[in-house]
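One chain is shown next in structure tokens, namely the form predicted alone.
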Amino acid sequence: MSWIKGIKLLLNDFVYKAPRSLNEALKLIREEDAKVLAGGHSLIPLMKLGFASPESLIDIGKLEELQAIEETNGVLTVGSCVSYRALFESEMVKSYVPLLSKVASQVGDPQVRARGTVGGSLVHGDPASDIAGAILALDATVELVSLNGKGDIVKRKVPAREFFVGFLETVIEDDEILHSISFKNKCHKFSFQKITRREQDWAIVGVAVAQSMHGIGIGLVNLASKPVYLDIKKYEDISELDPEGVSLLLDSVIDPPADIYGDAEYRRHLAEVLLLRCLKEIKETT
């Protein structure tokens, strides 16, 4: 038992299970009152604070099929249990989607990067998630898996732009596990800007921008109740985006929260400044 500023932290009793296969893990979550555990950096704090109290924890963190980074037919696939550290150390990720590598290198501290996973962060659905901003900018696809009535694994693919639906809420169903994230567009240029109170903190505001042969994608962090995608397809040349244009675009998609780190207007101002910085960096990158 421990305390944080007068709050007692106490885990309820639960059964820990470590399935040896994805099929076994899917059977367990379908049959029990269970939560899936990957790195644990999101779920365990929620359990300590009493916001989650599952009867079972299903640990998928050691399943090899969820830890792969592969490229097939021009599509890069990252397993859901790949750690942040593995992301930013992967030469394949650096070559194909360097924005993802850059963002992963700035998540938390070394301990978090060693244990935290890309899939765990996405399923948690935090609007301040740096990784969420990156996969939105990169136009990624999330692959979810579950079991059908015959006990066979079935897959469901969801565009990243449709994955987040609200505060700590995604489209994933109770009987599904996030299997992998795929990237079909190789990132040529990118920029990532964020403001934090301390280096290892969540972003007060973050902006991720990726340019591929298919255009520019923008992901916004901590500017609404969920990570936000900003569509600028109508602009053929980003030089057309002056401060006024950026301001109008942002106003159409963001609803900044207010907390002890800044009010809504402050966050909106930061979003405009950081997005203009990102676009400038993209434009000047050779």
Ligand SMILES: Cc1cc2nc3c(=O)[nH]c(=O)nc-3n(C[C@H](O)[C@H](O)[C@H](O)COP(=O)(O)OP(=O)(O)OC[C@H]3O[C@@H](n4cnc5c(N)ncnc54)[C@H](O)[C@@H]3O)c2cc1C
Contents of the next structure:
Amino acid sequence: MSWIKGIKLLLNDFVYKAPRSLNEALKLIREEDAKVLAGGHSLIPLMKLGFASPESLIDIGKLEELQAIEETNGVLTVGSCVSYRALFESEMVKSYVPLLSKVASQVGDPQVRARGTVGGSLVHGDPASDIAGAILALDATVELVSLNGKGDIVKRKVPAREFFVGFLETVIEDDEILHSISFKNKCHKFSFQKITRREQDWAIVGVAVAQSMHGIGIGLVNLASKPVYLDIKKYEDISELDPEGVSLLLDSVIDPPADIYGDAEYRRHLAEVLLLRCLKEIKETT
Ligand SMILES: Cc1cc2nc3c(=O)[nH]c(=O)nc-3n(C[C@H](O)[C@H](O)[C@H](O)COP(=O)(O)OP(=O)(O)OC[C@H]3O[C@@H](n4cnc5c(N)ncnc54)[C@H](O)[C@@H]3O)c2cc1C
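Form predicted in complex with this ligand structure, per the form predicted alone context:
Then the entire complex follows, led off by the chain already shown.
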């Protein structure tokens, strides 16, 4: 059991390490039973519940290079340790991919938005992650880093649509850190619809839609065991999508969970209503 300033924490003992560089962090995570800590809003609750008990926590939250938001050659890159608040306050994000800004402003409450990070949410791989819905819709690329045999940093790029593989499971390897998320398409037509039980809460169901010059992307939140991408490339005109068409399309990818907030049928119904609302909003955006 750990103690901080005389307060007993309901956590197993662990060693806290705060590396000063990405290279050092990547070395430290290769140690046995080490886990990356960013904002701690998903990991610490898991540790309190006893579902995770790493021997050491490698705090990457203060590494400057993971906090950057920058545009180079028309590609916007968001560091993995950017908080939701920094994301929705960024003018660059608002002008490039405003969907991301809108979604970030609706995650949890002010405390969660101040500490929770984009990378933490994606690596945690919760099917109810709002930001996952947005990056699927925006056809983003996830950039992972690790050390090669010579100790140099190497990058691996994964399309967001291939990043999530199952419940709380992604393609990231134990020796990798999510470095950043990049967006190559500017996208000003978008819609995000989220039904919550109360203000500032998780989505019972959420739908994110983005339209760029390359087509429409749809990300679905809390409608299967992982965040889901809905492919509608075969529809050249979205006005072809009536309620029946939307229902058939959704059926091909969703497998809604059931919990105290709603059964699978209720979630299926919400998904249809929200997707139709999103498509209407997109159509009406000039
Ligand atoms: C009260 C509350 C309300 C919430 N409401 C919402 C909501 O409405 N919508 C929503 O989408 N989410 C919600 N969340 C979840 C919140 O968005 C996530 O907990 C948060 O974003 C996770 O980020 P973090 O930085 O805290 O990650 P951490 O808890 O630090 O880490 C989470 C996991 O990711 C790993 N990790 C973190 N960063 C990296 C990295 N860069 N590279 C490799 N691995 C990494 C950690 O090892 C850990 O396994 C809520 C959480 C709380 C506590």
